[in-house]
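Just the one chain here, laid out as structure tokens, in the form predicted alone.
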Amino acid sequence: MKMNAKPFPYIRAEERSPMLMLDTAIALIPPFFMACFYYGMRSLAVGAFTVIAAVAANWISDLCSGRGLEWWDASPVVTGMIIALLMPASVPYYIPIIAALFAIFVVKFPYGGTGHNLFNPAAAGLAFVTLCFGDQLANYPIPLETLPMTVDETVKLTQGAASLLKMGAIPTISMEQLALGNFAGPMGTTNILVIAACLIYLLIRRNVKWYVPLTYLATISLFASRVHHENLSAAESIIVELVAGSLMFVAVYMLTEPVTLPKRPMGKVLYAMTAAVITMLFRYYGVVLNSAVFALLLTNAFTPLFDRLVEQGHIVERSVTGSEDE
């Protein structure tokens, strides 16, 4: 049977609902509360400036495109919140603002706006500022030491667990600290229990396909159990790799974005597995921070390939059974 080509990406009606982005924004609020608890009101200020920049850029893009303002569109709010939560709480304000502007003006707007972007806008904005301002994003404030609104040289900064792993060192984090998220890292990514609770909310709201983050984290766990530091057992390696950096956050909030996901379930599984393998390769052999973010962007580029492979296999299966392709 001849297959007609269709434009990419594939967007279904339920995925275009404003409620999807609204639910995601709601699920991003608890990590901000935890960031405020650990670092003070500065974390909320970083989030506010980033969201305002993303929303303003989105409105400007809408006006320039001639579509008019789409007041209901919560996607720039989600983009700004994700970018802020993946930053150190001590980050200079201009860096997440630049990331938000890059995400909207360079990655989202040229492809037609909401629902048409080929790459995850937040991931692209984060990758851009990581390459430009990597030194200022490599260190993190100490949790439970409230930050002033203006950070200066008197604020103590330390390396995160992911950076220590990359250098071959073993992070000294107790199980209690792991459970509470009380260790240095991006301000919204360390509290695994809160992120897990938000995932449950998104699953209940049917905004996330459960097997996407599960496949991603299972593949990472398998990789970590087979290839790990000599001073760590397989189980210890899995735990450290899952909590270090932004893996859990990316798995819940970014990997599951419907616009950049393949459209068929098996395509989504292949997508998640590929993102996980690339993430771990970047972690072990890469030279930049935010390995999960860069891996996600690279995997975004393969989404049409996953769709094509799965659809061709689907057609072959239907041809063998003698029934028509759906």
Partner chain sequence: MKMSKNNWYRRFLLATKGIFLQNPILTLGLALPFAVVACTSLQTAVGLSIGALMALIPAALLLPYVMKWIPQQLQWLDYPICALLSAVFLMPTRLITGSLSPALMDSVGVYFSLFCVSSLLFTVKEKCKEKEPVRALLTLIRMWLGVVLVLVLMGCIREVLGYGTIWNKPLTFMKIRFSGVMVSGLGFILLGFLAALGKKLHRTILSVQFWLRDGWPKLKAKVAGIFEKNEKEPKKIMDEKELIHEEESAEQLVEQITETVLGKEQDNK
Second form
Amino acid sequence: MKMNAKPFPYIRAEERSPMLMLDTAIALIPPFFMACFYYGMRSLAVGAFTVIAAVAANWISDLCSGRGLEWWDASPVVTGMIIALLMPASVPYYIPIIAALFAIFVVKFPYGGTGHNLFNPAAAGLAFVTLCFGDQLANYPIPLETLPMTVDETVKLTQGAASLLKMGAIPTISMEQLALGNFAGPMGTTNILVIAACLIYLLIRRNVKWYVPLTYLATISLFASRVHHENLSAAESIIVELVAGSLMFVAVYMLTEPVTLPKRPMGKVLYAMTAAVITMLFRYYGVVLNSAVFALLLTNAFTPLFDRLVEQGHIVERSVTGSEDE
Amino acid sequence: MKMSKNNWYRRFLLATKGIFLQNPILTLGLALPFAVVACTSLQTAVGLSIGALMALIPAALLLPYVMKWIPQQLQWLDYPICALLSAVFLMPTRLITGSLSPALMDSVGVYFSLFCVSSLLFTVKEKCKEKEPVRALLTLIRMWLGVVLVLVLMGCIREVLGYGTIWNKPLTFMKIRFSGVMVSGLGFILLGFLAALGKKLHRTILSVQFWLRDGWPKLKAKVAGIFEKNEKEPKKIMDEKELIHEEESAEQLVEQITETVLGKEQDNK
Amino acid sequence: MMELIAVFSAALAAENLFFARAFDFGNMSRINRDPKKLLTYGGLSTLILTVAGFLAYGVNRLIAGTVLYNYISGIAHLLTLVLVYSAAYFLMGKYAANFFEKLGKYLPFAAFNCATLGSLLLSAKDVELDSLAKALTYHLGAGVGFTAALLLIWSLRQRLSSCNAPKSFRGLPLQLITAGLIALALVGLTGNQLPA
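And the form predicted in complex with its partner chain, for comparison with the form predicted alone?
Expanding to the full complex; the earlier chain stays at the top.
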């Protein structure tokens, strides 16, 4: 018999409040502006289709499981926007739609909807699509060239910085290009300064604890400064690692999602460190491009373990201090 | 046990106990490596089913006889002997299925040999331990049919989604190829959804059965009640006529009774 | 040395016996209440697998060139497992009676499951594992990875049983979907390759 109707663990706050996800959705709008600036209206079309697919899938799954329709729930909007921003702007329209449908129907619906999912739905949707249509996601359009709404062979596509790093080459990105995000990559992840500004917004709104992205980026910098290409200094290597691929984006938006994080601060720090270690291992030894996303998906599976460990640690600590008091 | 007309579903489930009620893969979770990883197309599914049958037959039928010959101290050897018997039977089967579906032997041939140590084998062995040969054979066939059902479904779905063909014949309406369906991760997810679908079907049929038992008579009564209300108004006129008719007939009856009673009294007098 | 570490970690993570190859999910339902039992089961499996790996390497060298290799290899490796199981049974019965009471139930399941025989057969087929040290490291890594996967699934069980899943998904379907998503995450290491 269930005495408590709420799910375990019971220390968490009510995460289904709409304002939490609404702030994240607001913080995802500036990358869309930058993507529109660089790649034209096609990026907005991709985003719109993905968000509509995610919201519709969420409504259908809510109706099917008999929970009743909650039309103010902003979490599928956030999922759709994240999936769209991690795609190249020249992606065919059906790919992000399939990713969004997979994310909602396979990762949210069986676990019980918003607030109960074990894995980050956007990460799982992107993993599925990278697995099935990987070669269509590997090449990115050049920014500031007009991208037609229907992409055919006339559009020039280049490799992103992450694949260059994986092959052992050094991406040639100058400092101004870096600051403005004027290099080829996924739609929303190249604009580092915009993402940093959104991080500050989320920190002010208290949606994100400051130590989570900090631990993640610090651990990655540690790895990058130790193991780097011969022609790069340690500092350059750190910058290149942080910029190439979707690392900053994942650190700000996906790592800090409150449903999949552990509950205690120590658990969160452990989680961020593990995610960073696995990201670097995937980057060095893995084959797939979006290593940060896959690493996040794997670390999500360790969240209950971290919860359990930190709770045991707290119990031991309480018993020790209790006996000292006596 | 009341096997009434409404219990047709329960009787059906008990008759097909290994197939739908306790499906080895979907409910007990037994032969999962084969369903998740090895079952990539319809041909491989058929090949695996044949292998499963040849591996399960010695466990169910031959093992009790073999164990009778072995002395009491060595009775703990039943697991290894069971596995060895199935492996011996699997050897010639490999030849047959190799000619039937060469794709199976190329890519996932390792899995074919694994039938002799899978948990499916040991569960069948436990179930068929104490039974007579005919019953053991029936149990075996039922469990095998359950496994075959799931393998064939999985093989079909994965082949259609991944290659767009069925038994190597291309289908024209499949434009998008999800080439990643062959990976074990998506196999797990597909199997999970199949298991949930099975549970949902079971719950739906159960709820239909309960509704037939409880809700349908109530609905019938309600509908009949609506019809009765409609018929009451014309009946009122008839009631009056009937009342008059009944009154008259009642008076006649009273007269008859008094006549007979008085007549009897007159006779008695 | 680096090669050995590479083989170990490949067997542990990229070709994890539980996630990438789906071996031995069925025994979970018997022993998944207690992490100590899971550790015992996994540890026994690893031990038996490593010891059988010694014998299997020699056996594989013997039968590798023959025509009927594909047909005999299954039985030959199974025979090595039977030998190791019988040896373990006798040794534990005679010298370690305490262990035998606790572990005796798990010994047949630990010795004869898909994971052990599958690992032996896969290492026999794999061309890169040509030295005894590499084969043994492979078996060790596979066993450790298998135990780690079992513990991971155990730690997720409580979380899975308390989420607000639709009634059709409770129990086995949700466990399968979780295992599938973790396997999907491990694709990041291997890419889109069929495990052979």
